[in-house]
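Here we start with a single chain on its own, the form predicted alone, put down as structure tokens.
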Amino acid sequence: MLTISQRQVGSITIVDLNGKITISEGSAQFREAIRQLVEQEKPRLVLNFAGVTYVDSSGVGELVSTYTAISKQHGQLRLLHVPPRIKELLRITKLLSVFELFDDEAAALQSFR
């Protein structure tokens, strides 16, 4: 099961994720949470992966969809505390060059211009 909570720091929304993002659990919930943020015109997002234990190809697809939706709003997306296993998945799929990853929340927040 995926749990999602949100925090607001100025104009930046931090989305704390805990659990799995897979086709059978979490993927649809993740998609809906991001859709709501996009509809609320909150295009500056930090996705905190500190509590994410597993992401499958469906979850990677949702990340790409999130990036596309945020980019269409001229927004910015940062990934925070991405576990090594998920980072490796992003490297294999050549998505590491697409996303900006941070291990420090303050640095992620300061990276927004």
Contents of the next structure:
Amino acid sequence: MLTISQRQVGSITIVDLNGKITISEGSAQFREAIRQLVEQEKPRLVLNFAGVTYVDSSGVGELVSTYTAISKQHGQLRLLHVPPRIKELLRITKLLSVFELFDDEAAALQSFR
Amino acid sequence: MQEQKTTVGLTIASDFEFVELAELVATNLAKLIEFDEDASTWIGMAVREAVINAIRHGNKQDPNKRVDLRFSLNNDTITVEVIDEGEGFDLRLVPDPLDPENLLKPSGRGIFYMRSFMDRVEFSHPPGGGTVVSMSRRKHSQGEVTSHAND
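Right, the form predicted alone is done, so what does the form predicted together with its partner chain look like?
Up next: the whole complex, starting with the chain shown before.
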């Protein structure tokens, strides 16, 4: 079960994620929640992974889709508090070079241009 | 000391709700022969990805088709076979997810993850149909992934 809540800090939306983002639970919820956010013009999104316990290849795929959707809208995406194992999944598939990761929320917010 | 060998079988329907079960069995069997927490997690994830592929690409989510899992354990190695009832596929046609043109594709990383988490991953297509994914990992092997013992 994935729970998703949103906070607004100025023009930036912080999405707090709790649970798993996998093909059997979470991926579909994640896709639906994010779809509405990335349809905005120039979306500015922080995905907070502090409460995410597990991601599989499906979850990684959802992150990539989020990135490409936001890029198309000329928006910006930041990943916050990504746990080590999920970071490893991104590292070995060369996706650490695609995403901007932060371990500090204030620094993530300040990074928006 | 004589090497002990144990085999465990599991058959699941082609429904993603059983992916967790397959992964849990793999993770716990790895722990049973004393793989550490980290290695057991990666082994479970490799099995998860193989089962997802078997359900999605092999059996095409046909509820009448099954996925068989066979686990073989000895003192220092876990071997897992994941068998579907699909039509098989040509491994040479599977795109490399690390190729720059594929980096931002939303799918296609499952086999790469399996190979990263296990020492050996092989695919075969028996004459009767289906795909057999056979993979193994030895204790103390140096995998592609970084250890996170303190997660």
